[in-house]
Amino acid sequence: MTDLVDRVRRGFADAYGGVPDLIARAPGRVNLIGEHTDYNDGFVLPAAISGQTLVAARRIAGRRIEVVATDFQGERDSFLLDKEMAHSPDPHWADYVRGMVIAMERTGLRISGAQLAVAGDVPRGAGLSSSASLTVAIGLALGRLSKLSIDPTALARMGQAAETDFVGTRIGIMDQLVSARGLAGHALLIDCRSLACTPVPIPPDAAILIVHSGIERGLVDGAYNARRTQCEAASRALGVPALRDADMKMLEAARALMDDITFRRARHVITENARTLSAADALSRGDLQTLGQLMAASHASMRDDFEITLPPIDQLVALLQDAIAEDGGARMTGGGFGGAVVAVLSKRRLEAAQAAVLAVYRTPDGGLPLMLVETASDGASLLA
């Protein structure tokens, strides 16, 4: 934490002079069951991590936005709030703050002129929500420089705003409400209808282990959307609002209705929206061995019916499954076509699961897979 905000810090005065305002964080997060549900109206069952984003900013008169991230080798953007926005010229990373900025202001909050500076460690392409922590960093900036109080859910629905709206990922509402919403120690049920966030205790002898697979992916190009369209026209033909509202027998009797891969699609959702409310009560209780049976059928669903993993994943997941035995279970974490996995385990089995992996797999340049051991994390906060 220190480092990241030094570099915060002096990335601001690098670009600006003089020191910031405040420093706003917004952490990344890891789903731990729960996989393309989110955005039919289903339950997810995410943990804020330590990985975060960090948002260091300064009033200016006027309306205009200036921004340097300090991981893109101090790349600048600056756009006037009142005058309509288009994409950025050329980072990409310039179009969620771009889209952050739209949704506050669509919402008919007006805001100030303001200079801000950005890091973050969230490693990017991994499925663990760089894009979300950093929208939800830069909301809570900018809300708080214009003296706005902004509800924490009200601050994830601008962050899925921008995304979906300005960005062009169909995203559901996952990401940013446990980066705004997250609890230390615990994972978060939500419903994904009502935003309704249980949270859900992690045992103090469970570990979290991500292994990222070292293949980035991009939501926008890697069949994300195609998904949700898939999803959208199984409801259409069961009839119902979303695939939360259906059952396997419902889906049965309208095999007929749908292709193929309609119906696996469909499938995967409707049984893992069951499995994701099981695995809560089985984390609740400390059931690991439990837990561990649903993430792997999740995994299976995820490969066979919803078709987003792939085989390094798929490698990486047995690997850790093998070494936890029957203390806990691994699954493909994130949005799919690449990114990270993630272990839920007993402490005692976290060593020789580093071991597993590090004596086998190799990432697609033959480096070491990035390996964080992660503890549940709170939500988005103003550091100073």
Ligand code: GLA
Second form
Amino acid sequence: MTDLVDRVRRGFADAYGGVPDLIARAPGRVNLIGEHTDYNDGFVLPAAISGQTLVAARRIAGRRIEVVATDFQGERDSFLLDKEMAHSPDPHWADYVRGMVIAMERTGLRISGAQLAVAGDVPRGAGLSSSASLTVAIGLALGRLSKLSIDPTALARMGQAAETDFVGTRIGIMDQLVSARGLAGHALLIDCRSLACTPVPIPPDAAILIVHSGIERGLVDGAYNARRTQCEAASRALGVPALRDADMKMLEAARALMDDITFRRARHVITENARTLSAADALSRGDLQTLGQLMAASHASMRDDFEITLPPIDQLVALLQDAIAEDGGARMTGGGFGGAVVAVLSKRRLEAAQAAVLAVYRTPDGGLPLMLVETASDGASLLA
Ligand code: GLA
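Since the structure above is the form predicted alone, I would like to see how the form predicted in complex with alpha-D-galactopyranose (GLA) looks, so please show that one next.
Below is the entire complex, every chain and molecule, led by the chain shown above.
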């Protein structure tokens, strides 16, 4: 953390001279269960992680925003708030900054000019929401600089709009909401329709282990958006506002109204919503065995029905499940097509689980995978 603070301060001083008025932080997240349910108005159970993005910010006169990315060789971007803004042909960090500023101004907020420096340590391409941590930290920094008080849920909605409206991935609200509202030591059971967040304590004898497969979630926006379109087709066929409103009985009755792929996509979402509610209950009771069974069923559903896992990730999950046995569980986390696997397990299994991964699993370039042991963190805040 202090390294990251030093880095962002140095990046700021090198780019603009002097010191920032404030530093905002926002964490990445790991989703314990409830995948691709958020944009179906369903339930998710993520926790904020220690990896985070820091934004050092200073107010300047006028309506220009300048930003330097210390993690991208000091690349810079600069734009005027009152000009129509373009976005780059390929995904680029600056698009998230521009997208967030546009989303904020679209809600009627008036942002002041600013100099910004960004530094983060959320692994990128790991399905741990480095982009949500960036948009939320930018929003918090600019809001405070502009003397606006923005409620965390509103901030999360703006972060979501930055990605859906400007970057072009039609994501749900989970990542931004837990980045803005996370609570140390807790996962958040989020109802993605009402946006109610219920903190669920992580049992003191449990650990969260994240293993990055080393397969970067690259240009997967097309596949992500396609899943969302299939879910919308299923809810139309079922005659419900969202898949949140359907159950398995309704889906079975409507089987003839949709093709097999649409049916399986809907089955994943409907069963995943039920699993997420049961998992929140199991976690709150410290029942790691039940939680583990639900995580295993979630992974199988993502693999077979939603088709967003990859064979090396299935292998990683299977070897973690073997090492954990009945003391917890493992599954892929995040949007899919690469990224990380999450395990929730009894602390006494932690060493054996890590050893099992190191003994067998190699990243695509033959290296050892990145492993993080997490205790859930607080959501976005200003550093004192
Ligand atoms: C990405 C999106 C989220 C959510 C997950 C899948 O992280 O940003 O909104 O849909 O994928 O659960």
